[in-house]
Structure formats: structure tokens, C-alpha cells
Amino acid sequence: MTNFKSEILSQKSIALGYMEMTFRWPEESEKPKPGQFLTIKIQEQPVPLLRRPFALSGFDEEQKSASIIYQVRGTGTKMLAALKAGDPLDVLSPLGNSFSLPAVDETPLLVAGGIGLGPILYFARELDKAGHSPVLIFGCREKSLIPDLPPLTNGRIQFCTDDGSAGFHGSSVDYMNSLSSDETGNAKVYSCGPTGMLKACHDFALSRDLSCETAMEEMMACGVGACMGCVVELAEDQDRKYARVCKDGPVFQSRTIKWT
């Protein structure tokens, strides 16, 4: 974890609301890892107060930069999206764990929704690279929702929309019932996005008996496990009733969690 100063490079929307930023990583710094995160601090000025967390959705070894995506919606995301290309950044990172690789023999089922995307698009890529063959599959509401994204080399994404306007018609965990047992056999799921979302893919992989690991989504003040005001129940058959997301994860073993 370091804290340093750094520029943005680049700022361009990529769906309606949903921005991607990418910035400077400084040399000295170790390279993060798909599922950990940052904390940004907007400004200077006493509003907004507390950093911004957001998980990281890609690396560049070469450029030495990094980027996050994230959806403009309150006063400091409107104050995020307003700074340029050039502007200095606050950034506290990396933060967390991060997901752990497939086995040789299994596939990647990497599902998102929502800001859900970033990690899961920064692993899916990770992955690709490394000559495995994911299937990124994000799911949203509608066509205007599905992210300008460049196609992956050895996997593929598929895109599903509630209304059918786009891609696959039903929801991302539908998509995945919709897959025979041939192409789900060996897979490992990993997940990110909305709570409902999460339990969903839980439940998917525990009826058919499959890891399942979940980059959990909260309300993050510090991002160091100082606060306590991300914490998440755990199941029952845990040694402790809660965990610290922004510590102990974000990144858990689904079947961990206590899902209501």
C-alpha cells in the first residue's frame, strides 16, 4: 500500500453514466492485482470529506498506468468525472486481496453487473493473457447500459440485458442456466456487482457444487479496517461473525458469507 500523487492520463465515458479513468503508476510502486482497490482523495477542499474507494479494472506494464471505472452518481464521482486529463490525482493503493487463479483444467465464468465490471473485466483480461479462455459475463438493464469493451483473444464476453435489447435476453445468472453441464462442468465462478447478483451466482455454483469466489460491494470510509463500517456477516460455520471488506476482502469464497 502506498500513498502517492499521480496524473490523469485519460478520461472517456463508456456507457451511459459510466466513465473509465486511467492514470499514472509510479514505477516504485508494486503492480495491483485483479479484485484489490483505491482510495481516491477528490480534492483538497473539505467536501467531500472522507476518499473515494474504487476497484481497479486494469494495468498497463508497460505505461506504467492504471485504471478504474466507475458510475457518476453523487457528489464525488460529479467531481471525479469533471477533473481532465493532466489533473493531479490523490490515490492510496493497492488495497485488499485479490482473486486467486483457475486450476489448468477449469474455466473462468467471470460475472458482473453495475461498477461490478472493473475488477471483473481487469481479471477476465489477466486471464486471457495468460492463456486461459474466460467468459465475461455482465448483465445491466438495457442496450445503453453494455460498455464499449474490446473482444479478449482466447475467451469471450457476453452481454445480457433484462429487456432483451441487447446480447442475451434475461439476466446474467439466466445466461448461466442456460449453459449445459459440458460447458459448466469444470467452470470456477467469480463475481461482482449488486448483493442480489452475488447470491445469485452463490447459489448457482453451490447447486452444482463449484468455487465460487465474490468481490464484495460496500460503504467504505477509511479502506484500511480501521472504521469498521464495511463489515459483512459471515456463515455460521465461520471461527468469527464478521468480516471487514476493505481488509479481510474484498475478494471471499462465497460460501463464507452469510447470505439473507
The other form holds:
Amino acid sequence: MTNFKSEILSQKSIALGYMEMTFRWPEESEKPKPGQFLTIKIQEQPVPLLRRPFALSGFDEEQKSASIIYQVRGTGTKMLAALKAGDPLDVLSPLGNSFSLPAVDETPLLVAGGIGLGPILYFARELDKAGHSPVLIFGCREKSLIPDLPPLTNGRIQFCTDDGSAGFHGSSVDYMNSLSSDETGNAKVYSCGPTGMLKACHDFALSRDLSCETAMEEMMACGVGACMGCVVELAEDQDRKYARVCKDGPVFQSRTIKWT
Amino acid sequence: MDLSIKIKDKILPNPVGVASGTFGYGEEYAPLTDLSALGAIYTKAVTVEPRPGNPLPRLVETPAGMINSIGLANVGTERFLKEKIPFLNSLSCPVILNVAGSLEEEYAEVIRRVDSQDALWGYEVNISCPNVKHGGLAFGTDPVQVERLTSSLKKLTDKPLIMKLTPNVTDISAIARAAEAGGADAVACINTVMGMVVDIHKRKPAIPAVTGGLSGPAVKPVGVAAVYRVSKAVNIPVIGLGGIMNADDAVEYLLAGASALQIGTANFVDPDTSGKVLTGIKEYMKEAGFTRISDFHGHF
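Given the form predicted alone, corresponding form predicted in complex with the partner chain:
Every chain and every other molecule in the complex is listed next, the one we just looked at coming first.
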């Protein structure tokens, strides 16, 4: 974990309201793993005050660059979207834990919704490169929200839209449920996205007796485990009531989380 | 240039410490700032028993600030001794244990159990906690309770005892005088300011605890005013905190009467704020021809 000054290499819109930003990663800084995140100090003025957390959506070791996918939603992300290639960027990373690798005979089912695409995409690409055959399932409302993504080599990408305007007609979880138990027999589920989707992934995994890892999101202040602000509630059989998303997570075994 | 500050019979090497609740027990920030250069680490609050903390969400951002409602989530005294003390022992900067409780006896019990630890330089007592025996009203809102709590804790230790004052009172100087009368070696002000955010879409408070503690640049003028009034009211050192983001903010506090400072919310924004603030204070002193911290005092 280091706090470094970076430089923006590119900013581009990848879907309606969604941006991908690439920036320089210092030679001496630890390589981030899929699931890990960073925080950005967007500007010097005190409004908005806090650093903004984003999951890494990619890392290029040769180019020494990393990327994030974000949705332009509030003041902070609007300011971020206004930054241009060449602008400086204050980055604190890599933070948190990462997804664990599937076993050789396991098929990774990687489920993403909204900005949850970032870490899932990064993980899918890494698994693809390592010879796994990941299935990346991305669900959204309609066609204009589908990002333009290069295909995977060994794995595949399945888009799902609520209105059926592209890909599978239904949610990502509807899609998973449409798979036969033979197709998911040796699957391992990974998820990142809205809480409802995460819970549905957890329920799906439970119903088919699969292991499921989920990357969580919570409002954060420090990002390094000090302030106890970004906790999630744990299931009753765990040895404590809360866990910090920034330090104990953001990736959790879904059965350890208390889903409400 | 002498940057040291004396509290009771002990010396803080420089005025810039890091505030309780924003810095864990130091370890989390070790890769990000030079801990040995800190004037002091004021630890995350420790209570006798572990506390899981409040339901979530615990944070909400506000204009130039944030509201927190962590609920004193901490590992309790036993695990603090086992898990946190070894790292704190390895630090060269002063470590000041922030102590909290719901009853006078709980504060006392924490101090009794940890007082033999050489790693601890002194105590900062969080009197913003609700007193269970007094209908949940914070200890720090009543001068009589503050004096009693201070004098009873004072008997338990030879280490410096700092009372951390809440700004959520009518007259903070009366509370500071009560702490001094009880034997406090210093006072720190201010703790967070009570605040609230309503989610207009859900039509309910943004955090389940309804109100929480506001911190950040938004509260700085409240903190500076408190330090000014308190430093006129007592003869013990005043430690200023509340919204210090840079050296200029720190100098304001020092000129208003603070002898030492704490960096809080700014640690979340720039983990090395304390280092930068200390450098800036030295530059200011050099330019002003100040040779010691007390040179900041008495200009108005």
C-alpha cells in the first residue's frame, strides 16, 4: 500500500454514464490483484472532502498502467470525469484483499452489475490469461448500458438485459438459473454489484451447493482499516458481528455475510 | 527551535499528534507516514469490554466534513493488551490511550488494567460518552461529573491525564475549569460536534443512530473558538483539534491558545497530513522568529 502521485493516461466513456480511466502505476508500487481497490483524492478543496474508493478494473504490467471503471453519479465522480489525460492523480493503493483463484477443475462464474463490472472484468481477464475458462455475466437494464469490451480468449462474456434489448432477456441471476445443474456442477461463483444482485448470487450458490465470493461496497472514510466506518454485518455463526470492507474485505465468502 | 511541550512531568517531542478514532492503533498507517515523527498517537478508544459498534451505515459525508457514528467499536482492554500493545511498544513516539466507558467505574477499570504498560505515555479520557447512570447524558456536559471523574481517575495513575471535551455544551470553559479542578494535566478540545443528515428520498435519518459526530474543516471555527475560550479559562495546556487540514489551520489553533494539536479527519484525506503540518509549523516559526511553541500565545 502506497500513496503515490500518478498521471491520467486516458479517460473514455464505455457505456451510458460509465467511464473507464487509465493511469500510470509506479514501477516500485506493489502490483494490485483483482478485487483490490484504490482511493483517489479528487481535488484539493474540502468539498467533497473524502477520498473516493474504486475497484481496479485492469492492470497492465508492461505499460505500467492500471484502470478503474466508474459511474458518473455525484459531485466526486463528476469532478473525476472532468479530468483529462496528462492530469495528475493522487492514488492510495493497493487496498483490501482479493478474489481467490478457482481450482483447476472449477469453472469461474463471474457475475457483475453496474460498476461491479470493474473488479469482475479484471479478474476475468487474469483468469483468461492463466488458462481458465471464465464466464463473465454482466446484467443491466438495457442495451445502452452494455460496455464495449474486447472478447476473452478462453472464456466468454454473457450480457443480460432486463428489457431483452441485447443478450439474454432477464437478470444475470435469471441467466444463471437457466443453466442446467450439469453446466454449473463444478462452478465457483464470484460477484460484485448492487446488494440485491449479490444476495441473489449467494442464494443461487447455496441452492446449487457452490462456493461464492462476493466483493462488497460500503461508504468509506480511511480505506486502510483504521476508522471502523465501512463495516458489513456478518452472519450469526461468525466470531464477530461486523467486518471492515476496506481491510477484512472487500472480498468475502458470501456465506459469512448477513444478508437481509 | 524548541518544539516540545510539557504535560505534567512528561514531554511531547512536537505539537502534532493524530486524533483518536482516525488512526486506529497506529499500525494501519505505518506504511503511509513516519510514525516516529508524530508528536503523539492518540489511540482508538478502548473500553473495558469489547464493543461491536453501531449498526451501519456509520458514515455520511457532509459539506466540508463527515458525520460518524462508529459506536466506540473496539476490541476491549484484554485484547488491546494482547494484540495492540506489542506494536505500540515498538514505537518511539508517545502513545496516549483514549479511554471510554458508560460508567465512572468502567473508565477506572481500563486505567487499572493498563497502567503498568510502559508503552503508554498517558491517557486521553473521552467524556463525550453517555453516562448510563445519568440518563445517558454525556459525562462531559456536566461540570460536577467532569470534576468527579477527573479526580477519581487521577488517583489511579502517575501518567498524564488529558480530558477530551465535547463542544456540545453551552459553556465549554466551565467544563474545562472543572477538569482542571479535578486535577487534569491538560484538556483536548474539541470532540465532534453533534450533527444530523436526513435522507429526503427515504424520509429518515441517514444513519440509524439518527445523530452522529461532525468532523472535518466544517468544524474548524468551532474548535478554534473553543480553544481560545478554554485557554483563557485554565492554566493547563490545551490541545486543539477539529478540522485541521494543513499547517495554516494548525497555526490558527496555536495562535488561539493551543499548545499541541491533533490531526483527525485529514488523515483520511492525506495520511501524511501530520508530517506536512509539522513542516509547515516549523516554517511559520522560522519566518515569525518564534523559538518555542509558547511564542504563538498572547498575541490577542
